[in-house]
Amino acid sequence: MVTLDALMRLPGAMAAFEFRGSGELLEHQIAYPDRLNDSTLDLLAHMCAANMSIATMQARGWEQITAMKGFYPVRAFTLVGFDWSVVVSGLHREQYKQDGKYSLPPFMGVVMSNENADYEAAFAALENQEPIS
């Protein structure tokens, strides 16, 4: 799984963060605290958790109603804002057994300045497909 340090090396990275499905902000790093602070990142983590839940509900419903496949599970999404955007992945959230209990790894996200954002690199990093230089 990609690290927060690696996500912070992406072009335009302003912050990298981990959060639970409940929206609880876990680990995070912020490159420009004058542009993005802890409170805003906490709110963003909750919004991302809500969006993942809604997208999952919509994908499951769409597959059931249309019999079309490939929409569920929702693994990642991008939210594009005016000045910066966020890319979030839950790709590594498949269940695994640890110490006799099932638990889920956190969601991972990166906030990028739109001026320098490389969305493909962000998705590749979050999917751990290629190293970040």
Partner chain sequence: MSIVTDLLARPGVIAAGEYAYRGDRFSYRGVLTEEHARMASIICRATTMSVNMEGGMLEALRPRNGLHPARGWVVYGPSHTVCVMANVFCMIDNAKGSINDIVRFMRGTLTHASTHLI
Given for the second form:
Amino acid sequence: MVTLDALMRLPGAMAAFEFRGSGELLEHQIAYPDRLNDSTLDLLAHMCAANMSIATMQARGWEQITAMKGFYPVRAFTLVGFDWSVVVSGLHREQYKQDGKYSLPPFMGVVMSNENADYEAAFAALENQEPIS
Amino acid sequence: MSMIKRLLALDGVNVVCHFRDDGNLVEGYGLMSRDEMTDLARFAHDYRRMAQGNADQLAMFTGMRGWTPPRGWILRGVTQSVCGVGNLVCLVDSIDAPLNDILLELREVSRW
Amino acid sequence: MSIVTDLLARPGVIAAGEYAYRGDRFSYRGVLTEEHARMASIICRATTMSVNMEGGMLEALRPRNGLHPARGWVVYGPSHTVCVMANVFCMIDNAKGSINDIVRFMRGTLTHASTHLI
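Same protein, different state: after the form predicted on its own, show the form predicted in complex with its partner chain.
Every chain and every other molecule in the complex is listed next, the one we just looked at coming first.
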């Protein structure tokens, strides 16, 4: 699984964080605490959890009703905000689910400035997987 | 007397607000400042639209009738709950408030 | 040319369209059927509304947080991606398109798009 350090090395990274499916903020790193603090990141994590759930509902519904494939499981949700973007992914949890594990690793996310954001690099970093031990 | 005031007569109802379609507060009564009522109205307006948008999609994907248009919503906290019906929202005690009665009354008043 | 036509000319874009924030109209081009494009408009509009309201709530709790008002959102799937900025949506084949290019193009083109109707 990607580390927070690796996410913080992405271009324009402001913060990297882990959060539960229910939204609670877990481990995190913040580059500029004067611009983005713990409590804002906590709210953001809850918001991202909600958006991942809704996007998953939409991807499943869309595939069922259109017979188009390739939308589910959602690999990442990105909010492009006014100045900053946040990218979150829970794809590494899918492998645990497929292996029948009930205890899943956290979602991971990164906040980046829009100016320097490299979304594809963020997707790739968040999907950096290691085999389950 | 404003009709929404009668909701305050129900046990456990602490605040009741009426808001416009754009989320602005029209009137509010109860144990809360005007600024807080403005925030509560804005929250209820946003929450209603989000719940409605999600319910619309659920109905679209499943083809199941009975979900839309949603009549209301309840966000139940440990000590306080928020109930919304139409353009009305109530803040109520979670422990003792008769939620069924409150919802019925909200529905009734929201039709006026 | 309209932004939808421009988007469709880009590598990997399989469909693109616009929806009215009021929810009463949509237009599109690409491989979708009319009914599927209507559904895509409903889905995209609902999420756009949600992220804007979430941003508004976050702004009320933590002013000047850099996220509000939201410019758009992206859902990255196994082989397709949906990218939405303002009231324009596009569907991308991941193997053929660059999400960075498309987000940059849409963000640049729609920088001054009015959001007051959201």
